[in-house]
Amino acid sequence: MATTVPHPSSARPWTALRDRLLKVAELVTTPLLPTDYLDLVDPLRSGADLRGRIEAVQHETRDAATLVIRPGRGWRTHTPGQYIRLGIDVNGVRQWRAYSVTSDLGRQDGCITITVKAIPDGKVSNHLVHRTRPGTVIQLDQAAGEFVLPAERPGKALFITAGSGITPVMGMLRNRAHDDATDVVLVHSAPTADDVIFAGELRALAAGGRIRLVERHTDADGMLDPATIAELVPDLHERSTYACGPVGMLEALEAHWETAALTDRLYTERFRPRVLVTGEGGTVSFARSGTTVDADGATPILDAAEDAGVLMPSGCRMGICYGCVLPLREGAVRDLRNGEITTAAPGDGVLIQTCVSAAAGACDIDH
């Protein structure tokens, strides 16, 4: 079939009125943009910066819910087991956290699903939980993260899960971890039966034979450790395992697999960075909003500022997206996972992850 290519000539007076168009309504919409009202007419549109749209709330138990997010076309699956960052304006203020994928790669509708867990005086996960209403517009970024199983599953699984642990797990059940080449047990802890994320799906795939599942309610059984865990799984040593919760828990399953020297098969994830080192504070001061505060060395700086009421940029908060980073005017700071001490002379503008990093000194933020 021929094809009719429009000659130079004829084709440059067409994008010259175009562009002398823009113009006009870039003046006449001014301070906003077109493309502005295009994202409110079609916030999901190709082009546009990752945004999403949240569909449904759907409670699962008194502290979480699942959010069903149409994600704009822009979006690129996910693998499960990742997670997103989420932007939402809270109080007008935009807020950037990380949560698990926890959706099926097969839904029809072509929405994804996040399960929060609202955590005390947690501003984000208890607007999401309690406060927020289908309809609302949200950023996103695309999934990240390396706690997936392998595209060789293994042959024999163990997943040992706490609170909102459980939802990369999930994400991992819903697209078939315990399909018929592996044998997959799950010990997971809540406070109680009635805090169980997931609680009905979870006992359906027992029942069913599609999995072990060990509960333990810690307000019962109490916390849930390596020689529990041991006890209820005796073959856990020739398992490989995928461990998600508290950073107490899992530091001691690190410590256990470690003497068995079976660290090579255990894969954890977290939801909070590891604070190893810490060490005394000091005066933190942002140059720009002409705001001190006085930090202690185990607090990360991202944290302190918010609490004195500087807004901050913030991520996924564990030292792994890059959204906090700042540049460090002058002084010294730690960085709490290793306690590694990097510092700063006028001039240098050296930059740092306020939410690894605490002062360890005096310190001067470019923010």
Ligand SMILES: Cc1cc2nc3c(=O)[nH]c(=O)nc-3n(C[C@H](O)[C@H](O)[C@H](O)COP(=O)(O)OP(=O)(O)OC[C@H]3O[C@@H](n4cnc5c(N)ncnc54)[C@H](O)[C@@H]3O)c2cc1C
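Heads up, when I say rigid core I mean the largest set of C-alphas that superpose within 1.5 Å between the two forms. Residue numbers count along the first chain shown, from 1. Fair warning: this is a prediction, and the values are worked out from it, not measured in the lab. Compared with the form predicted in complex with the named molecule:
After superposition on the rigid core, the Cα of Ser314 moves by 2 Å or more between these two forms. Superposed on the core, the two forms barely differ at Glu55: its CA moves less than 2 Å between these two forms. Annotation for Leu326: C-alpha shift of 2 angstroms or more between these two forms, rigid core superposed.
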Given for the second form:
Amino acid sequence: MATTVPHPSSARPWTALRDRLLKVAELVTTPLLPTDYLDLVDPLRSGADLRGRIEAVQHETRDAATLVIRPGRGWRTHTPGQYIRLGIDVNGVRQWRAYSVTSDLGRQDGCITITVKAIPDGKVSNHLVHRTRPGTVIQLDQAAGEFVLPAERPGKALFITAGSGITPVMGMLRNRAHDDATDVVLVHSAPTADDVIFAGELRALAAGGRIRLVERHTDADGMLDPATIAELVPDLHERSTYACGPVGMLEALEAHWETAALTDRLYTERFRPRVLVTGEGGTVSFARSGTTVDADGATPILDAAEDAGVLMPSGCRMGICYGCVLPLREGAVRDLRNGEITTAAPGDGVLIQTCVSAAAGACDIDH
Amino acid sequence: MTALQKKPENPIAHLSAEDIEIIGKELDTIRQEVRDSLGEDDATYIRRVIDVQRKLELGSRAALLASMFPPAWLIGTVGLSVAKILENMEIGHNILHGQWDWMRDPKIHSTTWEWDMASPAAQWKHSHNELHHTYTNVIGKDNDLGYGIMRVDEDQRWHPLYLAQPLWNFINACFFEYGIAAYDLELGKNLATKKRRSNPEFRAAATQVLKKIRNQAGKDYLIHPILSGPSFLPTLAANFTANVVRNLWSHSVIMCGHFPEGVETFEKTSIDGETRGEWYVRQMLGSANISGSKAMHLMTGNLSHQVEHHLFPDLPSNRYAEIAPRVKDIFDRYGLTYHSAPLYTQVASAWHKVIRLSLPNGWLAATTPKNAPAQIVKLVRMTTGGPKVRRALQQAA
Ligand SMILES: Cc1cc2nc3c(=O)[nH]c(=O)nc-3n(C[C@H](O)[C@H](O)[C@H](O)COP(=O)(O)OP(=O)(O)OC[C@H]3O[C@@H](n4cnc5c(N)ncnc54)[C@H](O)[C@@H]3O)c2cc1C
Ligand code: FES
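In place of the form predicted alone, output the structure of the form predicted in complex with the named molecule.
Zooming out: every chain and molecule, the one shown earlier first.
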């Protein structure tokens, strides 16, 4: 709150002047910062922490909704397929989650959209889909992620999606992934026809001949496996393939592409890590915030610490972005994805990803 | 008062070890229930208080830009005093206790908050949260008892210097924020020897305090007066007044928390191997509440619920009122005294104690209009005589 941001002096006179004015403003508001007062008036202004305002909530299916978000002035746009991190207060507690951006870059109103599917017992997804009101101000982070089309569009593309996994792909389709150069096939599965998010828009694209759409309703037809996909899309191996969906589906696809020695033509986006091994927990202490937490062996240290009120750095919360890395001064942690144990002796300061690491004994974290 | 352990009638003699543990369990249950029910309403509450406080401060400072006009001066000074009190009490003190950390909002968190106070948040958190709240009312451990400069207990030997204690206490009240900064720095102890003075840790801490004081004083006594142009002096006076009002108010509230007659103190050795139940009971006996309206609770930062605050220092302050009846019920069922009285009663009681202890043991109680001249002679002799004379006269009493 009162951490004063250093203002590097600049050669440009107006920057220097602005910096000096800011310094004076800080003298006027200390111990708070000028932003603490400006936030009362305009939380979306430029120079503020990036935030957004929810302008509308549009229902897509019985458990999915699209949120139209007006990002703050600091928003730097996104590449279709990327995700944003969003922080929202659920029951008074700030929660951060990642959501793929689904909007068209050419939107006139400057808003972006995300589409959320409420999962059973999901804290944030249910809040966003069922309880969020327009006008709510949320915290945002700039777009990130590698799940994007290359600058040079592939001649033939295949998208394989399931459930809410359609979102990053919809972000691409709305931004003309299907332009004339690309021959697009989309294989999408959902429990029933009514559960298909963006059904109308996808079917219209197919009817207009822009894409070939293969819809699979798993309640009636069963799960999609790679063998079936190979039957449905005979030229599958000639296509650059982009897949997003449940962990099990992605793993089956990866195995199949590996057997075909085509791993470099498969790109996947995961919404959550696969937890493989859990073990004994331990006491995790955070020296600088003076907190000690008893964490079990299945809970990421990130979650355990946040539940105890520690402010933790975080990002994707699933082990890909390294936004949650902190030094382990001493102790042992287990990587929940593969069971690997990392230990640190005093003074080591081994960097660990707290979002996919659970305590495996007493831990002392430098934070 | 005398440390509880030395009293002829120990107020907890009737409690068995088992009773004490059950009290601890009952209080743990209350704590957990509140924790589990924290939610959006609580978050809305603290954000609203912060919002109102900031707007009130902005408005008052704006009014003071024209403080050469008496009505503007008056409105601005009153508004700023209230804003400063809210900022220190309901907002700063409670956020720094970690009462709102559960919201995980980095803007309202004990590790990021800084307040309008001479003592930097980090230093205050150490001496207040870690020492005072752990060693509440333990003589020699809890320096909040008289801030290390006062005689707070009959068992401390009387010295003529203590006659100045009421004056001292009043001056401390007026400049309370600086007193607290000095106390957080353990200034008395650290300035005592050359070795301590040159200790780099102490020096770093002192530098931080000086920087903080420079910022806060610079803002109130230089920057805002300059912004007021021709109203320079009236604005300076207004800011000074608001700071003194805030200091007097917070000093009074804090004195009411542990100093009124009837609040117990404890011996150092009594807390060795203390159980959770025993810790709770010490907090119950060592604190006193202030009764009053909602506005009163808000302005004291809910330290008017000092008993509840000391039992649950990290539960959000807006919840103390609702659990107070249940806490009082525990006191009643276990035959303990729940101290609660209006502000003026508690302030008077605390001052009475300050004055009583500034005088030799028993002197104030023994003095009547009739024997006043004789008592005064005795006091003068005790003041001017050496330790031997004092001891002899004290024993004769
Ligand atoms: C890069 C990225 C992009 C994402 N994009 C989207 C998107 O566009 N739309 C969208 O709806 N979600 C998306 N997600 C998932 C989203 O971030 C949340 O994980 C999801 O909304 C669940 O959060 P929650 O708070 O509701 O569930 P939690 O309360 O965190 O979890 C409740 C339970 O559900 C399980 N669970 C958590 N996540 C999932 C999941 N994805 N599927 C099934 N079970 C789960 C948990 O293990 C737990 O048992 C994305 C995630 C990532 C990492
Ligand atoms: S939060 Fe992204 S790697 Fe941990």
